[in-house]
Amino acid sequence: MTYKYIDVYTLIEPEVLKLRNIGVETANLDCRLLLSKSLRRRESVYNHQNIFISQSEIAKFRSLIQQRLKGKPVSRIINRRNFWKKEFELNEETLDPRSDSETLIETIIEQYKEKLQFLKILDLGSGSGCLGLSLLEEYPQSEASFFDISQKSLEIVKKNALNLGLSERSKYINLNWKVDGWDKKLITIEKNIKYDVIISNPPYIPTDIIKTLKKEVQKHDPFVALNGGKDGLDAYKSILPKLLNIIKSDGKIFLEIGKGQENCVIKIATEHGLSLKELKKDLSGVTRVLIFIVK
């Protein structure tokens, strides 16, 4: 097999221009990530680097660029996404983590400043596990349970936990919050030990709105991880009535919400024995996280 010795920017420049021409703002980064994928490297290559590359690897790179030109997100092509301080693997049943959700992690760190305390954490609707695993990284004495309807998502959580060295402090629970009695099953699995922290980024986009989202989202994120039902509140209506049964009396609940949903979610929570402690805005100034405690 013959290899070419070439600098990265010379190789990617034509592809960067193609992506810029269709409005991709991260064209250079996207090309470098896709080139790394073609070279089977975990770390990103950089413009100034010189690399050895074969014709088959160049062909692979260009085929990945074609996927990107058709609107497929880079994270879905390489099946990885950076979140908080680490990189997480994804599959077709996990939501692509968003930077907005890092507000959840920031909020918990503000509330629990002592990093060496023990916290029993529930990541409710865990997807890739990025929330709960990020918390286990921050709180090295703590444990997390990952709850998801999708067994395939839980397999990715296991893989991410293994990659990050967090398997021993992780538990995986395959349940469906739409099925009545899920809270009793959960607490039985947990041997009647309740949680200090419950964190959740549930589906909250109204069904009719999904078709108006960017194609990258509506075509490549799993529908079940986006769909909040007619009013976007289905998940909260399933989750909130049960949380009193699984949270410790001094525990805290951290929920991500969609823009403008705070009043509705607060109403559901207060009707079921919870009290709003605080709201937290994301970098855009949108109320993104609600903190609830037991009344």
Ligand SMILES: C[S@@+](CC[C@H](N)C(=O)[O-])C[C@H]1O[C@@H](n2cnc3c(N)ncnc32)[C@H](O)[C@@H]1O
The other form holds:
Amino acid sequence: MTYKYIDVYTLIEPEVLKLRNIGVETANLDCRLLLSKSLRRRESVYNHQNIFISQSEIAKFRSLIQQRLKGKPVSRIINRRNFWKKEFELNEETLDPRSDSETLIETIIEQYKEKLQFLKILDLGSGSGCLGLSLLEEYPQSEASFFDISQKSLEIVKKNALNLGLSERSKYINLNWKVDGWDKKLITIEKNIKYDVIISNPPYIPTDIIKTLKKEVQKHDPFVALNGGKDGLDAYKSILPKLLNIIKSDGKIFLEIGKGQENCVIKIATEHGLSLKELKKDLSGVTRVLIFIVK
Ligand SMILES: C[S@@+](CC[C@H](N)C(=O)[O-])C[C@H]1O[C@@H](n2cnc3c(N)ncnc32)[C@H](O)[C@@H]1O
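Could you output the structure for the form predicted in complex with the named molecule, given that the previous block was the form predicted on its own?
And the full complex, kicking off with our chain again.
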């Protein structure tokens, strides 16, 4: 096999220009991430670094660039995304984690300052597992159960837990919160032990709005991970009435919500034995997290 010795910037420059021409603001970073993927490197390459690259790796790089030019997000091409302090693998049935959801982690850390305490955590609608696994990283004595309707997403949680050395403290539960009795099944699986912390970023986008989202999101994020039904509140209506049955009396619930949903979600929660403890805004000033406790 013939290898070329070349500096990264010379290799990627023509591709950077192509991406810039179609309006990709992160063209240079995208090219370097795709080049790393072609070289099967986990770490990033830098513009002024010299590399050995084979013809087939160059061909691979150009084919990944073609996918990017067609609008596929880099995280979907490389099937990886950084969230909080770690990197998570993705697949076609997991949501691409959003940085707004890091507000959930920040909020929990503010509420539970003692890192060595034991917390039994439920990640409800776990996707890639980015929320629950980030909490297990922060709380090394704690345990988490990952609950999702998608078996395939739970396979990725398993893989991520393994990569991060968190498997022994992780449990995977394939249930559907739209099916009556999910709370009873869950608590049976948990041998009647309730949770200290429930964290959830459920699907909350109204169905009609999904069509108006960026093509990248519509095409590559799973519909089931986005769709909140007609008013965006379907998941809260299924989840909130049952939380009292699965949370400890001194436990706390951390829910991510969409812009402007706070009043409706607080109303559903207070009708079902919970009371609002606090609201938390994300970096753009939007109320993003609601904390509930048992009334
Ligand atoms: C918005 S995504 C959040 C994923 C991940 N927690 C994150 O923050 O990146 C919502 C998740 O809820 C799951 N989900 C949707 N409907 C569900 C249902 N009826 N029962 C259980 N899980 C469901 C989806 O598969 C998806 O993984």
